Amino acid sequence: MCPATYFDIEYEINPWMRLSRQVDRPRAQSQWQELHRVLTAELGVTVELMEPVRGLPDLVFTANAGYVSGRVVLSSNFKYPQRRGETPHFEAWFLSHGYRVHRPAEECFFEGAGDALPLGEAIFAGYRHRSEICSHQKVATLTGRQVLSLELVDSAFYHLDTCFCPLGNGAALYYPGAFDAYARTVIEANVPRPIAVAEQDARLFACNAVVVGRTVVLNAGCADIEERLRKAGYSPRAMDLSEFMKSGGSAKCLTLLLE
């Protein structure tokens, strides 16, 4: 995670953002410590942090640092230059602490843990807003893992992270409206528990979610697919990030998992 201390809206680069909405800095800051509180002093979770850089004020969004499989990184490669200045902080992050960079190739945009998630023994890989089909060749070769490949339809659901969401243990939340007909077709064949997201709870950022064992960290609001959660066996833990929706973001958005 990234503390939120320059988070702001400095730019329009996806449907969320409007330079006319502006952020709430204290209150986007109180959003995302109690985001680390609750990772931490409830669910046990280790988080690493790296610094904040002043003029980089989507480095909070971890997730899309990379895509990590072990020690080795597969390095984002932003579309829009205003997220570019990131990528050398993310990696001398990561080469700092022992991981092994890898880079995509430089005409093929990759926007890391955002678009590649993985769920069982596959990974489940966006394209179309901010990744490009290109990369997922790259993920499976690092990975070994079988990489499939949806492309997203929605613009307000840019990164894959906006509209699924790995449960474990062979579910997953989704949003059926982000995706083609092809891509439903693919997470219906290879998910075995899909859950399906109304799209108010979507637009609430439901499965921007952080999973910790079977509890679902997600944006407050989302009443349905909490109760739906609760009776499929997990138990849901809503919280206040609305600062950080006005960019476009939530839970999972700020996280990058390490195994």
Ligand code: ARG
Contents of the next structure:
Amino acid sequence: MCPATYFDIEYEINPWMRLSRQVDRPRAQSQWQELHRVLTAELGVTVELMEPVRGLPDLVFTANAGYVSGRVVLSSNFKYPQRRGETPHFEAWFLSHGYRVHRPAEECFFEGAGDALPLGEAIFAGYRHRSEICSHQKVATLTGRQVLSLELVDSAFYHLDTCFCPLGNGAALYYPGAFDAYARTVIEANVPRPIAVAEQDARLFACNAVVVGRTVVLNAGCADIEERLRKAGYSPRAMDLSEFMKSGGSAKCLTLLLE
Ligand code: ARG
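Mind giving me the form predicted in complex with the named molecule, seeing as the form predicted on its own was just shown?
The complete assembly is shown below, putting the previous chain first.
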């Protein structure tokens, strides 16, 4: 995770971001602190921190650093120039912590774990709004795993982790409206226990959840999905991450899972 010290809305690169809808910075910092506290103190997760950098307001979304597999990382190649300055900082962190860093082809955009999520033996990877499908082959080659490419069709759900969330044991949350018809058939055929999220919860970022064992840390207000998670044997842990929604993000994209 990366502290929210310089988190802000300084540009608009997704439909959630509005320069006219500014972040309450003290509030954002306390929401981030609370997420950090829940993950570490409540759930026992070991969290590594990286230094925030002035002028890189989205560095807080560490999910987009790259795709991590063991000690190997496929670094991101951000679509928008506004985020490209983050890559040297993410790569420096990985290199100084003993990871081997690979890069996607220069002409091929890839936004890391925002668009590539492991489930069972496969990796589900999104493309179109941010990452491009040309990056998926490299994910497959580096990890030695099958990559299932999913086309994202709604710009509000521009990263796969905004509309798809593996829960472990073959289950996953997904918002059908974010995918094209073929991607939906791929999900239904390859996810043993898919849980479809309704639009209202999807727009509250229900799918952008951090899963720790059976606990699902997700944005507050997703009443229907909380109820269904409980019925399926999970314990939802709701958190107010409203300041980060102004940037098009929530719990999951504020973290990057290190194996
Ligand atoms: N403002 C950031 C962007 O548009 C939010 C990134 C959220 N990350 C994610 N993995 N969903 O790039």
